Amino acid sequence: MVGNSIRELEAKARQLRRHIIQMIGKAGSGHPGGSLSAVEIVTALYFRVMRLDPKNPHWPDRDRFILSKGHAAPLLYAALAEKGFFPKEWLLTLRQLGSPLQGHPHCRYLPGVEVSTGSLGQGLAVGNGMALAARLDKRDYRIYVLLGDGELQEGMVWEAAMAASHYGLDNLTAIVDRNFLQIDGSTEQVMSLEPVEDKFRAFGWEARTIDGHDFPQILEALDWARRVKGKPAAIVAHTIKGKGVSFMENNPDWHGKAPKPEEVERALAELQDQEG
């Protein structure tokens, strides 16, 4: 792994973060939480992991990025306007008619975006499809999963899951963004999800779980993940809904409500004094 440092990434995801809360601010609606809750996750992707072309964003060689949990789409639209998909200008018409920004991803209507998302439980099975294309096509790019803990409560995830294992898919990785929070609460007070990265073993996995907000564990695990051979590799990052922001921290109400303009202030405010 090649790129940027760790004050680097820690510097782009404070970017990211601020880009979030302007955009869905302005939209006056979108899906904060789980949005900031996967930062650091696709801050190391996106800016140290993957092998991407912003100027050819169908290059055949590229890795593959599906957001699973379709609904954090401001989280890829920051990074993808920061890699240099498209103008960061476009970020603040989130949700606005005629905007290649809406409420969920298309990949139509914007560079970069591999899937339209949004209806859970689908990203995985897709990423297996790639996965296996990759095979056939003798290509060696990797794919990358970003599921939402919430959405594993989707049976499609773990029929997925098992089709990986079987055809033995070492070129994917699922990410479980693991804030144990869901618009109607706790997981595991709607439906229990624990242990999670024992049920991916279950399932013929490797797996781990680490901090998903540690950007040397992030990197080291998605390292690990690219060693693995003969299986697919799942990273479980334990991480906190609205994280960066005080007061949609660990809070399911911040799962998709807007913040208003004093609040937007107010989150800007902090991040600025994460600075330093």
Contents of the next structure:
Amino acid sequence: MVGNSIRELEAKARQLRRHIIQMIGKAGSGHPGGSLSAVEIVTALYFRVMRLDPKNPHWPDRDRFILSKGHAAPLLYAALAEKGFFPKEWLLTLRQLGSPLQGHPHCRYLPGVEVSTGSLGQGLAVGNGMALAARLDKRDYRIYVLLGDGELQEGMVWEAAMAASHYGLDNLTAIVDRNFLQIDGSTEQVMSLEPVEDKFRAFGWEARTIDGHDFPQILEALDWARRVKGKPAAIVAHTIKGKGVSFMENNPDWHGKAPKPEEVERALAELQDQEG
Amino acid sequence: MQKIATREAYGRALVQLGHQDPRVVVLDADLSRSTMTVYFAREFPHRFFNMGVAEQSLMGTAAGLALCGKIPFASTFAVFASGRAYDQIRNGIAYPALNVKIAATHGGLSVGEDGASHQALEDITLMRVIPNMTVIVPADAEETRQAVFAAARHEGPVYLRLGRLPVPVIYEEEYVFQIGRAHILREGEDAAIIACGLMVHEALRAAEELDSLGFKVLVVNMSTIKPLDREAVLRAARTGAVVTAEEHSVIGGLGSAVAEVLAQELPTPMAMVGVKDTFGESGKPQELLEKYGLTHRHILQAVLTLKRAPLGR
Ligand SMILES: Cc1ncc(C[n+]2csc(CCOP(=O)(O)OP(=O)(O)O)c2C)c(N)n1
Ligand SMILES: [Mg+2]
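Form predicted on its own done; form predicted together with the partner chain now:
Next comes the full complex, this chain leading.
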């Protein structure tokens, strides 16, 4: 039974990957690498863990997801469309003039987008605000913030990390998409981040590291995060940038470049082959 | 028509400058392949510092290098340079008048598909209002090259605003750029267009079309926004009608700077072509420039409207 639903999640993840490739290919610009690396994390949240009602995107008791690494917008849009927040046909309007699917997510244009992001480093503090509001309103919704690893270099992330533990925000979970790449190359060469898990611990968080493409590990970690009391929890998810498309994997050149039509075909064919 | 992005010209100029002056060092915040500081990084790896995605640290580090006699060029996108690191620039760099050169790329709507979060439409305002700051918005590749050298010679903080999009070449090597001196590109006595950045080329096109309609229009490239070339502004005003054109908000930028001079010294009918107090959005650069009223046609229309009904339009 559990095995079955993992297979369903894996199928959903492949569907999101197809959307990502098609959307960015059609748009002619965008960020495939960091969208693909977080597919399993976002799939687990939207299709298994989070309490949401696509018909009622402003339901006060919904769980909140913040895509702090806003350049992974295609991933968020694919998940929202698959979940039923808006018609899937909209996906192919990504980045076009007048489309609600902006290059970086904008919460005033698209149902399901909680926060406008794109300027890195800001999502965690916004999550803190939501977590404090939940406490004031005695609501039991949870807040999930997805951060890039390069994004962790922004000082504001650590200001927010300090505040989250100061206020004991155990309704907040940070997930780091630890793909070890940023734009200018490897994170450890550009501006080293290790030890990431210990940094969160030093800031008063509970933290653990998982394989960010392994659904059982992701689900287990999200369950663990829910059980942590009195502190915020951080999940450092080791991932592969460009995951699922061989020629994009671990290649920083695919951070912010659209695949050409023949590359879209190749990528979709590879994803088809992964269909078990 | 040959087109080169001003960020590309910046990247190449830095390498030349680096060979001439060993005090020049370059910093970036994980965008070196977009700001084009990557050329300098390859040539002078030991004088290049990638600070990671950390614009505040970028500006603070540049301040420290300047305090020890270096000439730092700090680069990132204009939104993040002027926005995220504003206090570091204001209090950390401009107040002590440190010799930091902030070269901000991806200014304006022509950033395109990345959308409003990445389109700086207020950076000229934010930088211009800071005491001690010099603000330069080059119109093309050659002017950018010379502005980089001029900025390095100038003692004190400089904000250089550069673009992502390749733009038409206007100047040859004979051209001489000087900080604080506007350049008259076309003479005329019926009206004047004062422009900066990629709007300079649009201004020239508008002036040509106006010529065929019988209007002789003065075209001024106001590449230094601060200190503003007051003489050039007054000369433009003597035509009796001034249109400013900038790829930026009409609040606080080039248009406002010109209006500040004219309102106090020579009140003159004016129109401002620019973004009207709104955020941008995703789209192709040309589509956005059309939608937000930043083309030669919009400049032409502004001149005609001003000529026909100078007051109370
Ligand atoms: C404040 C800010 N500075 C710079 C950028 C430009 N930028 C976009 S993505 C990126 C690299 C992010 O790396 P990482 O967080 O590791 O993203 P991922 O690998 O998940 O794509 C940068 C520097 C930005 N969007 N916001
Ligand atoms: Mg990364």
